[in-house]
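Read the single chain below, which is given as structure tokens and is the form predicted alone.
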Amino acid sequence: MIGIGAGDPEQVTVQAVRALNRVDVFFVLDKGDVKRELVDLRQEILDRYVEGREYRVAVGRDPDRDRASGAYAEAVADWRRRRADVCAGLIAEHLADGETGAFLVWGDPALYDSTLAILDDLRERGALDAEVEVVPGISSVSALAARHGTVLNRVGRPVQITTGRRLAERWPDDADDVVVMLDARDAFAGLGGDVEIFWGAYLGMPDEILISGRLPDVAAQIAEARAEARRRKGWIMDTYLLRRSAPAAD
């Protein structure tokens, strides 16, 4: 498991890099050609950082989620399940004994990413019998604050990580920095009060977009930015950080 970072390929570490030179196969899950951006991007990583070795890439198709179901867990659950028979066909078929397989995760391996669960779920089948190490990669959240000139979290104060459904239901308890992810309902939009928001899309790739200011004063231009960007490309990749006003800190 490789964590590849949020876009720049110059954001792939050095462990990284020792680690993309050991690797047999590279499995790939194409997201159609609406996301073939996504895969472009892995093939550039590869040309650019593995030295003198030969390499398989084995592409299996991501299954469509159901993203109408109001069983939202139970959908997600049926999803992974899903996924993880295609990379178990992909792995039993690419992979020989003694060779080290590799799937490239986006961001970092350890934060809103399935690849780590389908792994432990194909153990538990008994469908996977091999060692897994994890190189951890720069997230969203930490290419956001980059770009932004900020900090994550204020002196003495916590900082939430959460999803914009979560959001949507209510703002997180005892936190005043919430950095919202997989948000596809323009969930900040229904916030009020003193609010600040860091936004950002397509971190570190070519046609980044990135934001900020008062929410009541920027959120009309991010819902824009946000469908325009989705009509051009067919997806959208976003995060952000919202921060409201806080007690000084004790």
Ligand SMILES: C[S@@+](CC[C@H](N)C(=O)[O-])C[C@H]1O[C@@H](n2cnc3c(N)ncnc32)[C@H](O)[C@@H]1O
Second form
Amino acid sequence: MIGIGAGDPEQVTVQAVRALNRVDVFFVLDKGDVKRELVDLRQEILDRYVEGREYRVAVGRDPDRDRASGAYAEAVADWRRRRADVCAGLIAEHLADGETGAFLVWGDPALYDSTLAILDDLRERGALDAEVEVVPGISSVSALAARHGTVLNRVGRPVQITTGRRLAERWPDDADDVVVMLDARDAFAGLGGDVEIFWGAYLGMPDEILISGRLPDVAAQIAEARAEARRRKGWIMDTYLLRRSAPAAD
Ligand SMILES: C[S@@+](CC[C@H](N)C(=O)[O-])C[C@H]1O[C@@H](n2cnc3c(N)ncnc32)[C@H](O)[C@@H]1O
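Could the form predicted together with this ligand be shown next, to go alongside the form predicted alone?
Everything in the complex follows now, all chains and molecules, and the chain you saw is the first one.
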């Protein structure tokens, strides 16, 4: 499992480049035309960094998740199972005994990514008998903080990483600094209080957009930028840090 950073080919680490150069087969889950750009970026990384080595690319169709289902956890579990089936098929068909296969994982494999869980699942089912090595990558969270030139936490304070879905339910307990990922619904828009936002879309990519400021001042601008980008490109990936002022005393 090789973390490839969140969109900027320059953020592929030296360790990842070394790992790329040991691989016989790269497994790619294609998400259809809309996210063609993300598959293309993986190919660009291979073109740039793999030197003088023959490799194969095995592409499988990433199954769609049932987004209409009200039962979120079940829908995700079912989707993971179907993804695991696709991966098992790719490995069985394309990887010979003794060869090295790799999944190129967006950002860092340790953050909101199911590939490791899928490999665990395959091992449990007896569909995979291999050593798994993980190469960390630069996550979109690191990229966000760097592009805004800020830190995620204040001195001695916690920072919480959560999803738009959870933030829409309520502000997390015991954290004044919150990083939000996977937000399909402008969860920041409904927040009150004295909050600053550091927002980034398509971080590290040519379409990168950065907006920051006091939430009441920039919320509408961010919502508009998201809607416009989604219309133009057909998909969006964005992450933001929310910083509530006056941390509660311990
Ligand atoms: C399934 S998670 C994968 C996270 C990834 N493993 C990482 O380390 O960044 C996808 C979410 O990551 C965030 N994300 C990934 N790449 C991004 C980018 N280039 N710009 C902004 N957000 C990004 C978005 O919140 C997106 O909804």
